[in-house]
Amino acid sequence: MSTTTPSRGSTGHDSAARDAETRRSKDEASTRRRRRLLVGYLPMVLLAGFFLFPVIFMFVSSLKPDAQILGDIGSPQAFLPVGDISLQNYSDVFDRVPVGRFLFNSVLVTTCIVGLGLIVNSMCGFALSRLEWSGRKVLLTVVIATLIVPFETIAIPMVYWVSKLPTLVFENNVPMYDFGWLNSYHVQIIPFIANAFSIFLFTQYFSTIPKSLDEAARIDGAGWFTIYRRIIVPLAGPAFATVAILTFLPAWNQYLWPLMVVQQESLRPVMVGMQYFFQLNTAWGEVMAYTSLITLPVLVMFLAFQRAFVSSIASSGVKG
């Protein structure tokens, strides 16, 4: 009985036939990840074009003049920085108000809300989350229901009260106490600081925590605020860039309450500043120019801390 040996010649044919075959199965699974990659993120930066549009228009229109810009409305040059185009609406902005000490209002108040809050909300939720008492579930839902009560309600009641608290006032470089926290920088700070979202996020991403760290370091000796800031700090850093993203924006946006509460101009945060623009005729190319350069500082953190806000806000939708 004979056998058939295959030729070198076509033991050379099979294996081009299975590089090809090879090469074509690669092509083919390419072409299905860009497909895949495509039909994923075409929506994305789609709907991300949508929510930029806002923002392109502002700064574009804030280099036109206000004829132009309301002849550009309706067509897609409103998007575009063509025609006459200059500086001359930020350097009106400069001349009508304090925009300087209007950001440096708003940095400072926003940074001590910001900074404080993280040690007062943290601290709350930490003794609702590990300590033992009795009570903690009562207060941790009144801190909750808070939530539901709109700022608007409580606004004037807040301004009666701030206006009777006592203060420390000097004259002639003599302290003495008056009455009235009105027209200062701590009547914008101080109500903010303690935060019930705040409290709440930080007591349920606490609770996630191991509990048998608590008793390991309770046992070498640790008191429970040396607990808070040697163990529950360093663990909860998704929940802390949270926090403080969170707190950020309104913070900066705030209008209402400095509204009410601050008369003097060298005090006023970049928000209230916008009403200088809307007075007998809007000036529309100042405006979009004010918006811009209050807009920019937000834009910058974001995108100098935007690792850590997706990461943040990931960790603490898992965790959480």
Contents of the next structure:
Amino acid sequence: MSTTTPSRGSTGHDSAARDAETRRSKDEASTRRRRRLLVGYLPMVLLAGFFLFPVIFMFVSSLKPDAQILGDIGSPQAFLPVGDISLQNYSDVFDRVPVGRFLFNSVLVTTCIVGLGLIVNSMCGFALSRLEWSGRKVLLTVVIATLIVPFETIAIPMVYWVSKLPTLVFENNVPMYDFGWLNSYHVQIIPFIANAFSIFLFTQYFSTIPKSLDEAARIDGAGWFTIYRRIIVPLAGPAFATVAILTFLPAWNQYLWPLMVVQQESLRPVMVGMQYFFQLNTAWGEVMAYTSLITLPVLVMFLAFQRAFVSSIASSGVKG
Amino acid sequence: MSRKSLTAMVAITAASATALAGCGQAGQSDSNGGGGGDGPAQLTMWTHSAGNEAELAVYEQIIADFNGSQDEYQVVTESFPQGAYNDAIVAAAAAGDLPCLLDMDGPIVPNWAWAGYIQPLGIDPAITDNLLPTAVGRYQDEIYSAGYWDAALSVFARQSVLEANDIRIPDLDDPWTIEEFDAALVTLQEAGYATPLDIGAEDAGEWWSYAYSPMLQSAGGDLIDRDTFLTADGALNGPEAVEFFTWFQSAFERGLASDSGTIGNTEFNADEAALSYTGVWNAMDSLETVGDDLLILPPPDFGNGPVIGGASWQWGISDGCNQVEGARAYLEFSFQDEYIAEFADRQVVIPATAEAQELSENFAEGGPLYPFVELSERFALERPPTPAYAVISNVFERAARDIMSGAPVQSTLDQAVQEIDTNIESNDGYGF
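Can you now output the form predicted in complex with the partner chain? The one shown was the form predicted alone.
After this comes the whole thing, all chains and molecules, with the earlier chain placed first.
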């Protein structure tokens, strides 16, 4: 007994020591992991804050009167909903600008540009990447070359041309033709459906899909359109998501073009509406309320499609 | 594509083309006025006033009254936001789609007349003769535009602050000299105002020419030689100009003025700036904030008497207007003193006729803003009436900003003169 007790005691002591050692090493590992996480996450949190602060400032300021917005600048209060908080700026925005109409116009124009753009540009990319025809490489080069021409340099000639194009109108339910696309929805949509960058992206992505799929489908009797619709499109989800996002943002943010081609207030998009608030003295509270209103659809869309957005960036290697 | 579908497509295209060709052309209700029906001829009218409810309300009243007063013409209006207006006009001119009636900022009138956007106004001379000279836009001695109001700049101050610091209160007959003005700013800075003068340098664009070229003119310089309108040499880079810009630069260097802060009159109203170089449009807010203590003072005299920039928004008729008589009839109808007074009180701008001024609540003699009427009458000078002004204004702003930031005065002004002269030369003198 006397020999075993110390032994048992020694064994128990060793075991306790081992347990303590294990716990200590686990604690240390856990501490190291926490440190690593902290080191990893801290910059990300700071970076997220860096990007979020303007948005927070915008929403918070939209609830404050002008004097308070200007007074709070330079202090942390600028980011806090404190002081004289109300929805008055939103009410004033609706008095000054037909927000609902502008939002409707932007949603309509953007949806058409994105939707039709996906169809037209993907078909163009398909023809350039999958079909064998002479001159396609030259054409692709020309399409890519158009990317270096800034829109501002061709804006005025484009205004001239769209003002001369024929259009179908109805007068007393009788179809008539007229000239000039100005003051219409289609003048805001059609020039932006075909997009060189989108065509290039689709062409590149489609080129990565094995051509043996086409050959097999051809043997089975499929036409080119069937191959495009049944084989290529289902395999090109990330490319479609990327192009949709890259097309959506500039379409939503259109300013110069609608400014030049749309004179009727009822057809203007949201970005032109921004200028309504910049009179001799800017109404900053209303500016913030208006920007909040027109940013919401973009934020909602981003949150709704966040997963697709991130995966499309990861898979296509393109960021906006 | 199979032969069958190709044939079908060709057939559909041909049928569509035939159908379209068979359609008649729709009645051309273009924006130049006109319209094919039996009703009143439409007069299209564009304003820069979108978002400005007070101004739009008066226009709506005038248009309703005019449309109701006769059955030959009907005015239809579209309003644009001010910041986007000039671009919209240039684009519409390129497309040949300008409206019959359009408003424009006074200094741009000669350029648009030279470019062929607008035609001589041709309304009853009795109307234009009765307006403030700076409310009438001219190019080559021909009247192209007329406005209901003008604006004016002044120096806002608090009487109590000036008296507490033993600073003389200037008046129209005895404005501050530049030495007095400078000394007053130094005194106020020593009294605790970190930046005693809100000079408005945080603003951008046309403000720079509107606000600071009158100071240059008061010093004896100018934006261009007004005898020939062919060169800025000697006017913008002469010794008077150099002297003024040297002071301008030093005011920023010494912290008497700054280009930070907010556009408008916020700093003055909050008593963070002792003096504010600002416009009539800010007067009501300051009156409400400062009350009877507010002084509306003439700008300082830099050597040749105070100068205020003249010309605000005015109305013209586009060159392609198909209903010129109707456009003139509308404009003649609109220049009624009641409307002008209404604009003045709602917009807080100086009425363009003496009769409207008497009708005005704010600008009538004894009214709170009457000092601006006197300032405008005594010191207003129109910006150079040349098509080159658009370029001159841009170049001036850039040069003045560079000088404010410490660039050498003489060489910066010489460079500006060279840019302006090159532009004038490449446009064959803009008709001069």
